[in-house]
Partner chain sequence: MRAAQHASAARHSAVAAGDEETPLAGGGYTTVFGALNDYRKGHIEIIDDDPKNYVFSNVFEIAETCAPYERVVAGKNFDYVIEAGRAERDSPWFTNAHDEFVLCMDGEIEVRLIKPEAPLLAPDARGAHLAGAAPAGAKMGRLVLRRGHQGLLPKGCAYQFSAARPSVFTIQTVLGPVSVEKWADICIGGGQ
Amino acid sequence: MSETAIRHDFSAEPVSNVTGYRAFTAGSFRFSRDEYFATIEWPKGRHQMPVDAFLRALMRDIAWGFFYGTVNFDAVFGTTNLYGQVDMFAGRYNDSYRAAGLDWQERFEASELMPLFKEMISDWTNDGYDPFAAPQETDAPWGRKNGGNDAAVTRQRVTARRMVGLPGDTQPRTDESGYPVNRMFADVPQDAPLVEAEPGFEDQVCAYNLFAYLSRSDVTWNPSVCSVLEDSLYCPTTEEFILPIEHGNDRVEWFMQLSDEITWDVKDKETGKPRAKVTMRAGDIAAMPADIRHQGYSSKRSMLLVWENASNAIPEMIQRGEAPVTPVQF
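Give just the one chain, in the form predicted together with the partner chain, as a structure.
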């Protein structure tokens, strides 16, 4: 089939008598889960992932609206955001699958695929399991169908319009608003900055405690926008355990480590071959090139500032060779 034909066929199969879960299809991809695994089938192959890893990855793909570039659930399966449309693939970014001709890719309208993904995560998430949470903070996802956790899997990504704390914008998190300080950030100072606004300037003289804000995040590996300068977005996040996806960049992305330490496994975006390990500690700032995929490991919950350039002209410029895959040459 033509790679650019758009598939509009989706289905949810009847509830399984054995597991209690539904299976789903999108184009010629089929998704099913059992007590331990998610199974993905396509015309040339079949792939299994532990269902906890699958649900954590699916959760990020949903929450981020397919994100920037490629969301690799693992070395085989994932999605690539074409901003309006989405490619779903198996083996497309895996050297061995490519060489063997076993890779497969189909294109969907993002607005049509997203409802299926949301239905899948709602059906496959059991009571007590939170795919946004660190493993120590949630029950396990295993077993047969047992309730659900829609409160967790329908969380909205927080996006400030200008800056957290401004009147009418996203507000700082508090105990009262349901965001207690995380157990691993119990030592983070909760002091507020001094803000003295002259009359008439209350909507422009503003500051808040970003580190306290992050210490109260109830999710991991889920950037929220906290300050916006045109297309320049500060998207800080708190990280514990493993980034549930290998993020394949279609543009340069920057990290500033605000606390503690993350190690990034960096691989080639196309082939998956390892390129580097980047260890970042508090105060370190580094770019992820546009031709790699990366996955982070954070033993202690840490604060990471993800800095994005949201201009959708960039991926095309890189594809046309008009923009380099690294941000600075020196």
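Could the form predicted alone be given as well, to go with the form predicted together with the partner chain?
Just the single chain follows, nothing else.
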């Protein structure tokens, strides 16, 4: 494996006369796309992904700010968040690539890599295609360059500063957001709970219909943040089709299945070897350990509550052996 000093060299090549797309370079990595595939090249190898899968993964990496831990676009390529810096890798978490000496990793300043990723997804997303949407809700990404869809790819992740419904939460109310109820949640009641706060506590006590709130989500696999208590974040989301990435945890992550069903493939974070298959139905709760990667499948749009401890101290505590990789020892 090659890990270099922090890289600062980025570039975008001229538009291709054949496909109409630009190619992009970050350090030793080069990214290009044609009518069907995204191609990633590095000094020791070359890898292709279907462009729809690449764009859906790239969109989440951008929207989540590189997220917690590792965002595996697939079994070969991805990024690891170092919270201010980012490792970009090919084959780093793949036994076969490492054994063959084909793995490669470079470190970047997050603030410098993110603009390149945003420029790439803007150039590579065609008119009518939305990498945030379920496949049935968007046009196809295939073909030569055809316009763009910046309105979709520049969506901001919805993040509350305190519980939704309280003054200063920064989020739109479910009855004022303007977002229509999703086609798969037409049966979700939209009524709101009645709150009768004691005088003087009106700005401290509230309640809202979380199911109604989620029924109006226009994106998939993109958690919003609906409550914040110090480092504790409640992040509900709606899921349909496939989680576009394999998320490699750097802390324990809690899931509560609110509706319908999701099947999770759980693998070893370092090697990618299968460790478990978990089927979660409404009411089920599971903890994803800090030493795994996971990818979910949801045949019908479902609702999932993800509980995160956002403290940046946790990964270092786990590496030092001061915190466990599982919440419970049996």
